[in-house]
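A lone chain, given as structure tokens: the form predicted alone.
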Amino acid sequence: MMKSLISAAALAAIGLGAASAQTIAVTNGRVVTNSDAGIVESGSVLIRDGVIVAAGANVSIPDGVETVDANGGWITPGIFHPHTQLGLIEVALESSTSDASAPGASFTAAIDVADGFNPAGGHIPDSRRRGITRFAVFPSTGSGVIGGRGALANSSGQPDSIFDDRTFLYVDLSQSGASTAGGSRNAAWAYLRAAFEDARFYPGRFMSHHEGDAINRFDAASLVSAVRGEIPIVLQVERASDIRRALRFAQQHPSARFILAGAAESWMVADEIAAAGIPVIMDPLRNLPASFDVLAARLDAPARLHAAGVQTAYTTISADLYFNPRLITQHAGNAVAHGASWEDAFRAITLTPAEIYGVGDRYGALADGYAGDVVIWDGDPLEVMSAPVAVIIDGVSQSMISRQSRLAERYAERVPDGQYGYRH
């Protein structure tokens, strides 16, 4: 009943799919600010021209502005998923619907996911109505361990959804990366070291020919920004031994910036990761020895990483990255169930991902100057039975309809057998 009351009030107040940003006040809710203001039990958020201008208790609401009454629900920043393939894949087993990888291409670092990203991807609306407002788009590896450059996007479905492209470089040095490199981790690391050298000496190494030791001229030119630390390098690693190898590689290349993804056994080397100051993107639900890469995965790994001081964000790699990013709040709730604090877990799916990608001053918090990304929930967002009732991106209220919601409505209505031969 509580959910339906909030839904009716919120949807009646803001409508569906408003055309442009305006002044919106979200009132009467438990405000999770992700700022020094903490959690405000009865507060409001005021958004003007797509940007938050006030959040917390005693917010002055101007006369005549559009107001959304949260009716005692939760008001939070939008969820920021740090690791998805939304907009790149529609059906994984149908290759014509996937632009995540290019195993037949001659390019690696030069591949840019923004070229294949579809803001109208069918799984984006369902992620949006589950509270995801921002997400990172990852390539998969194709012809080498370097997958290409990823981007950051919002879930509005608008043509300009990508708000930061060529944001990071993705490199797979896990078991799958070893396979791509020719069959061993030794070859994968040798390839990466050679590619780094090609980029370090670009363009001089390529003055008289097109090919370097590992990559061609075009890839080397694209890799330069990562080698110089202008964009971070996301290393997919799982085993503790691989993580230690990655930490040593980072020490040898102090100008570059690194992020560890996957990292199932990262809890075993948490203190070393914390000392290196390298962020981790990991899945709180991984606890089975699904491969020899993740034999030591365990459910309290997030709690151990937080306790060690590792900057940790959560992903949904065990569920999927192209149609199940929507489950990220459940994964965060599972981290809380196994020892992480609620505050650390919620931060790991909002502000921390934004900070990892260098946009933590614009997204992931409800504070003056942050983007107007606000979600109203009917309860605790990390509780599996809670759900968003309204989503706002850049101050624009969003549609809560997806293909899945339409299907649910279509088949929820039961009619007597034989009454219809067909129906649209």
Contents of the next structure:
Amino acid sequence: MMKSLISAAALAAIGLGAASAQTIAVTNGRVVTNSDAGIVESGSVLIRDGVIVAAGANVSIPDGVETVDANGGWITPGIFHPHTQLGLIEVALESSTSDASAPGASFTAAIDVADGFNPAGGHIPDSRRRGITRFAVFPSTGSGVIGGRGALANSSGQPDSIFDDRTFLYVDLSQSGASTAGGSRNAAWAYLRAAFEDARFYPGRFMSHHEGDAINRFDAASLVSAVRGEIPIVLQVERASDIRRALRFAQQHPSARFILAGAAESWMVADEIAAAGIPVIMDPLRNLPASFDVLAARLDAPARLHAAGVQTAYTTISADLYFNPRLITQHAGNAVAHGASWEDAFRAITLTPAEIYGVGDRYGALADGYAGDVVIWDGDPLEVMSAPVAVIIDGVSQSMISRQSRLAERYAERVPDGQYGYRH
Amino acid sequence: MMAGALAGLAALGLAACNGDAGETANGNGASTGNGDGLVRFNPDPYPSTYTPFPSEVVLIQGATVFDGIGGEFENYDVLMQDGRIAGIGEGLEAPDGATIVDGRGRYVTPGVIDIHSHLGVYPSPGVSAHSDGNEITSPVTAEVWAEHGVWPQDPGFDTALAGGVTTLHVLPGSANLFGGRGITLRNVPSRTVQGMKFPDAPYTLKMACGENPKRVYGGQGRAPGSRMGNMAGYREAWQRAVEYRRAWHRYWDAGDADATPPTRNLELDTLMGVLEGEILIQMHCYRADEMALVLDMADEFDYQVTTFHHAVEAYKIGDMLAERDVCAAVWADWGGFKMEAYDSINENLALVHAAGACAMIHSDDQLGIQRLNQEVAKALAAGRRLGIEVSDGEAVAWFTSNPARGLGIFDETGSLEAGKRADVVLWSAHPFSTYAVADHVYIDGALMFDREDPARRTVRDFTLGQPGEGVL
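The form predicted together with its partner chain is what I need now, so please give it after the form predicted alone.
Shown next: the complete complex, the earlier chain at its head.
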């Protein structure tokens, strides 16, 4: 008896129990579509072979399909976190458990987080249990202001979790980037310009030398796709003046595509950012002059960015990016508390991130042709007391068990001291 | 005004040791007083100069009121008079000249209390010159006092106020086995830290378990370099404190004005205050097994641990905490950042509460302190999903009366009971909603924050003339 319980739980915990994608219907809930259909007060979603085939009020459910009853709860697209280190870090202070950065490495742009990503990362199940189905995985900067290339993953925990690698290039030009560059913003920008030139003239420049002005041959080869705009460059910038500098740099390199991350003071230059058509990834909770980089951080910054027409996604940089990306719904809810519309805030953690990474036709909405990523909630997902009751990824119902949930259950009941070790 | 448990705390230091709660004369740290010619110490050389802001008679009408000690009352009124709670009830009569506040559709709680903050000692901006919260130069620094590092101009006080925080406890950091004394502050603007000091609040002593001390000092090739070294370091210091206390008592009890007094030791003054029961231990410990060892050590040297902070694994030993009358201050969901935080679960707070121990939320964070109501809501919701029945009213205690108890100031604040300080928050919606914001925050009955009134917004010096001036 004990033995079979253990194996069932263990299987569920590592997701081996997942059935292959067939037809699945989610019925009887308040459907947030993120499409022209808007919010449907009572509706359903039908998923076939992992893809949504119908969503809305009048979805006919074929006989005999697996049906998940939302019981009047909320049915939404899965949360898409635009900025995490899930699968890269297990315990931040134990460097042996972290693959987020490599200050001693000799490479920059050539670094690819997909090589270090662990789909079985210990914090992914708890993110999934909290409604996160898709996320961007970011490198940290190591030996230069260019951190490397990020990837997009789902939270299924399966070996094929990464569905898009080498998706974007991460570059830090904020205060921390200045420090990585040797001590000043000036040096950080000089490095980036030189690296750009190295990549623009790759491979010619490297015919006679192995080294470019800033980066080596291998890094330059990797940077080419970013310089050409095949993948976007995520620029970490906070201060309004740095953001203006980034906008100017973008103008000077029309073939490259940019995303601003951090962007604490972006509300001050919201109109310019909107005019440049550059997206922003920012944290709604930062509101203190925590450094001279972010003197003007404020809680209504998201509302101001939305009002100016800036394509804005939210992140959890003030919490952390590997254990607590799951707090992103709370961060979005606080944006609403400080002036953002609910619809804008919810899009900022679902469809907008997908759009920013060029996969907005596939993820972030409940509409025909979108991936079957659906979450059923027991209430408004932006309320801190709400939680998912079911999570579906690519049409497959996911385990709601995590190491944390099992610890809670182990200690929920008082038993004689030594017996804890036998409660699985 | 101070009643009950706090009466004995009027004298916080050594003078109380021989039962003679002596006022000392010159406040210069040591004096001969009481006419017996014996050397005694001034327990309060940096006295509170806190004065409440001017308050009016205020009647909040028709709100949903949480009293902070378990009660939830619909369509209730709260009356504040002379800076104190005059009463709560249904249909209270407005005294002449009372300011009437329409509370319909809104919610009232006691002021939010954070038992674990580093505002002022790790202020914004977090530049190196502002790093005043950790005396990382020796594993035992019980002689340092957080109040000597607090920068009253930290903009974080202003944003915490907007989050409903009326009282906060500022601790020195956790690099050391004994980090130093904490200080309880009123969240009011002041040029000096003395102007923020909670009058007559007991002093506290910060201690730290586990990975921080062993990492900081072990990394320097000094003790402690392990958890064994941590325990050895605490015990060695406690033993010195026992001997120090014995020497002073022997001197005082002898009553011989010509005798040479023991040499004063500022580090041991603080430890002796703990042994006398006058200084409250606030101990940073994550792991259940370590907390159990610390409780044994408290028995060994005969002192009481008031509260374990960051008690990530408190849920594993809720029964032991309840038996020993020790509180746990926890986060809703921080974890994973070091091994001793790896077993963090959202249900921690609710499980500890269910085991009958005194539990509370804490922030340790300048952003988290702004939303302790939401942190409690998350912990409550997680607990309920596990089947733990806790009412909203009980959970409000997790950010009001329980931290007040942990700080030894519950007789003065932490609940909406007649006679207590009128520390009150009027929320725009249920405080467990993400969308709720503090509309009014009262400290001692004075309206310190009004969301609708920019003129009534505290703005610390640092933000004046900066791009972020006056924003929240």
